[in-house]
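Listed next as structure tokens is one chain, alone, in the form predicted on its own.
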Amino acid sequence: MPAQRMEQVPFSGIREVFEMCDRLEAAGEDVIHLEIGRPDFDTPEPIKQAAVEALDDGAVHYTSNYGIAPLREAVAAKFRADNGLDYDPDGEVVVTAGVTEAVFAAVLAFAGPGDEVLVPDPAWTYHASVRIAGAEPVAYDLDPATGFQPDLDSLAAGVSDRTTLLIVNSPNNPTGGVLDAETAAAIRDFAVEHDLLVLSDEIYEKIIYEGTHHSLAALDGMYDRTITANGCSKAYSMTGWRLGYLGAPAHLIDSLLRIRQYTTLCAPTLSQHAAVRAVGSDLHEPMVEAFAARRERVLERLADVPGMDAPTPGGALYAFPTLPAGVDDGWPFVRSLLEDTGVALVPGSVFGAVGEGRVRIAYSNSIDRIDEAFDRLEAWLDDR
């Protein structure tokens, strides 16, 4: 029998849509993928070449639990240059098998039965990690009226003497919202007042169009209480390489490392060598320019669909509009649209209660395919 805690861990709604796409494509249908948060570009050639050279050099064995030294040094240099964070590469940087592992390790290390964890709503699936750890996720709202900034009243209502960890994600998945300076400072004050550890998921940091990225750990009073998670998947189109990393003060690293020693042990060795070439480079810039153009086209096309209103996303690769006029329920809409037209979206309810009545559109496809998707959507709505 499954462990009882698994009854509270749902299957991923994103993956459910993805599996529906697989079945349709296997049957010969033309599916336009706007559901998956995966850059559609190839990994830049210099990064791939670094992996080839490492393979030729025999880099096929286990590495340190912390990761290879050249990559830890590159990550530490990136944190200093981009984020104003001074992490020692020998003891305050850990390379992980994607940011998913960094998040999971942080939650398992610092939350357990009887604890509560503040998680954003809407958000990626942090709540599942919290439940697997035996803790209780407590949602705080991101406000559409402010471009999906964290609602401070909601945060205040959710905290208790059982709260051990606060999770923040900026730029945000699924909204594309970017934490502004005023709200970042307010979150700092909140975390200090309630003596909370903070997990700052910054995986979309390099994909930002408007505003400035704020690393919470760099704010006064936050360095000693913050775990900063990042990686190569989104900025460098390396989702399949499974390469993430985290920085944290030494007193937090011990527990994080013990989780690693009994899970993945180390990130893939070839991926680590490839990431030395990626981290701190400008190889992401052409992709970000393409995402910016796609964002503009998505917003233009949304403006022509009655009811589909979305705050302008400041970062990441998502828009999070309301459902079309006359549509009340996200899941039936997404299923019917996919089955009838081959256009794949994700219902907003997958990401939390605030996502009810919305859908996530990932502009991880070409402008031509985005236009084709909206042409199909508009024709389908006209025929309903």
Given for the second form:
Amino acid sequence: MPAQRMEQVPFSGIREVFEMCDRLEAAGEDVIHLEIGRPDFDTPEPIKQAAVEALDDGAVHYTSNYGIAPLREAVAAKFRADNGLDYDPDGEVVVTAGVTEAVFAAVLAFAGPGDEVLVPDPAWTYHASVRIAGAEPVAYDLDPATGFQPDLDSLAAGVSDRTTLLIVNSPNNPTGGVLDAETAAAIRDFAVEHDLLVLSDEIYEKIIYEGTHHSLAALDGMYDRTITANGCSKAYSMTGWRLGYLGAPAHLIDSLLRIRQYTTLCAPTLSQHAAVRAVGSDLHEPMVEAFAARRERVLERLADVPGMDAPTPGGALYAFPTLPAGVDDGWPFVRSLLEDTGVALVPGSVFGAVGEGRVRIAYSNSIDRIDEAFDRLEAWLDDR
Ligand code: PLP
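We have the form predicted on its own; now please give the form predicted in complex with pyridoxal-5'-phosphate.
Let us now look at the entire complex, which starts with that chain.
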């Protein structure tokens, strides 16, 4: 029998879409993947080369629980240069197996039975980590009317004396929203007032088109209470390498490190050596340029589909529009569109209640395929 808490841990809602895609492709259908939240590029050659060299040098053993020194130094230098954050590479930086592990370690270390964790709605899968930790996720809304900024009233309504942790994600999956300076300052005030720890998931930091990235830890009074998570998956198209990292003040690192000592021990050694070449480099730039052009095309094409309105996404790889006119339920729409045309999207409800009535479009595909997907969608809507 599964442990009782597993009753609270749902399968990812995107799984059903993946399974349908697999089935259709096995039957020879041409599926256009706009459901996958990952860059479609190969990892840049110099990064792959660094891994090859490390393998030839015999980098096949465990590393320190913190990660290899050159990578911790590269990460600390990146935090300093990009975010104005002064984490000590010896004791305030931990290399993780993806941001997934950084999130999981932070939640397990700082939330348990009886605790509540504020998670954005819509959001990536934070609620599941919170459930696995035995704590209670409490959603706060991201408001479409403000380009999906965190809604401060909703935050205030969600906090209680049981809240231990606030999770913030900017640029955001699934909305593409980028936290603005005013809202970042309000979140700082809120976290300080309620004496909360903050987990800031900044994995899409480098994929930003409009606005400026704000690292919450850099704001007054935040360094001591914030864990900053970031990684190589999205910026350097390294999802399979499983390489993330976090920065946190020494007094928080102890607990994070103890979780890590009993789970993954260290991030994959070859990936750590490869990441030394990636972190702080400009190797992401050509990919971000390609994403910018794709985003433009998605927005142009959305403008021609009645009902599909999205705030202009300032970052990440996603648009999060409302459903086409005359369509009022996300799952039946996504299923039928996929069955009938091979165009794969994700229903917004998968990401939380605020996502009801929306779909996520991931532009991790070429402009030609994006055009083809919209041609099929428009023809399908016309035929209904
Ligand atoms: N955080 C967000 C907001 C994401 O969208 C994702 C992946 O989609 C992750 C974290 C996981 O990243 P990683 O591959 O570094 O584990």
